[in-house]
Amino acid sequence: MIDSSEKVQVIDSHTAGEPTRVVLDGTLKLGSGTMVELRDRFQENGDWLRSSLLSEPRGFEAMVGALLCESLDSRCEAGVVFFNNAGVLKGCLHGTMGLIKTLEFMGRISFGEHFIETPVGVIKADLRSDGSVQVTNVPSYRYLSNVELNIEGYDNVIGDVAWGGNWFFLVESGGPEISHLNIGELSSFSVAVMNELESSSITGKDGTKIDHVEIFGPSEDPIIADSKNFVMCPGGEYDRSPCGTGTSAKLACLYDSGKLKVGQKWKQAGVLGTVFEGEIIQEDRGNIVPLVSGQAWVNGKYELIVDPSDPFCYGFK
């Protein structure tokens, strides 16, 4: 909470349709440390800023925030803490792409390789001459395969549990049709899957909650993409992009099933029809190292005012 008005500088972008709001200034004094430490301090002390920036009337439920931080790692151009309408996030590849384009817009970087420290590790991002961003993600892997769920109204709901920077349940069969005209059913089905996972005590490694659901269907055009997905994020909003960490989790499952080899490309369309290109660049002790590329665009620079006399200064849902 704040005692007097705060002015917060932000730059907005979208990656394949999914928004990212980068917080530029030092409104929140988190000190120095790793991104895990800064994430935990932000979660403890900065929830007012998270809700102010991402909730109506300034934001909306699908928006992802990125707090720009200084990294203690000399390799890194910056550090970042990602957050959404439900709280802090572990990793976010669409947000990393948006951050890279934002740093370019600010004049801090140009074409070439750059390193960003995130709470899940150091990420390498290549800003390419065509304007796209190619991100080398953290090692990813399939944790459980062919998990069957009992979802009312649906038969043979089967999926995998995989890590791609976030924990995912990837539904290959039994889910609704993937279409932007079918968002309501896809959303309610995804929430039912999350609830069933929790009630059945199905988790990621070390008991970590699975907070993303990714549903797959056939591509409308096999030349444009290999499959189409719908991704439900923590907080009950769907990803407008094909989801970078979700694409990484998908690559891990394909590799573990013998359906994709190192060096092969996979084009993943999202529910809006936008596409991320994924590739496994190496195998690492049973894990895979994914490379995911996409397009992001800066679309606004603002000074937002948080005035404690405003009844909605911290936003509303």
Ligand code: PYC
Contents of the next structure:
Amino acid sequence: MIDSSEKVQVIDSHTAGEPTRVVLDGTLKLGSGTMVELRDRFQENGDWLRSSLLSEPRGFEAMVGALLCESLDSRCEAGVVFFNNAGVLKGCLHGTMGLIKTLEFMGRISFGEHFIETPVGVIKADLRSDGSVQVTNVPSYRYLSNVELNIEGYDNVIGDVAWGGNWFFLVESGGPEISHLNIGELSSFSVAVMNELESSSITGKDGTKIDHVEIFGPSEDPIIADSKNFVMCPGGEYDRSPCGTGTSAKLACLYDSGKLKVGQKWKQAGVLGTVFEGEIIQEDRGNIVPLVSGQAWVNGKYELIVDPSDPFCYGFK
Ligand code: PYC
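Right, the form predicted alone is done, so what does the form predicted in complex with ligand PYC look like?
Complete assembly follows, chain above in first position.
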């Protein structure tokens, strides 16, 4: 909470339709440290900023925030802590693509490879001359396969649990039709899946909560994409993009079931029809290293004012 008005500089972008709001200034005095330490300090002291920036009337629930930090790792151009309407996020590839385009917009980087420190590891991002961003994600893997869930009103709901920088339940059969005209049903089905995972104690490794649900359906055009998805994020909002960490989890499942090999490409469309291209570049004892590329655009640069006399200064749900 704050005692007097704060001005917060942000740059907005969207990646394949999914927004990212990069917070530029040192409004929060988090000091220096690893991104894990800064994430923990942000969680303790920065929740007012998180909710102010991402909730109405200043933001909206689908927005992802990216706190731009200095990294102590000399390889890294910057560090980042991602957050959304529910709290801090583990990994976020659409956000990484947005951050790279933002750093280019700020004149800090140009074409080529850059390293970014995140709380889940160091990520390599290549800003390519066609304007796209290709991100080498953290090692990803399938943890559980063919898990059957009991979801009222649906038959044969079967999926996998996989890590791609976040924990995902990937619904491979029995889910609703993937269409932007069907967001309501896709959302309520995803919430039912999350609840069922929790009540059946189905988790990621070490008991970690699965906080993303990804539902798959056929691609409308096999030349444009291999598959179409809908991704529900923690906080109950859906990803407007095909979700980079979700695409990484999908690549891990395809690899583990022998359907995709190192070097083969996979084009994943999201619910709006925008596409991320994925590829496995390496494998090591069941873990794969995913490469995911997509397009992001900077679409705003603002100074936001957070005034404690405003009854909605921290936003409302
Ligand atoms: O692209 O990895 C991603 C992501 C995670 C949550 C929203 N987008």
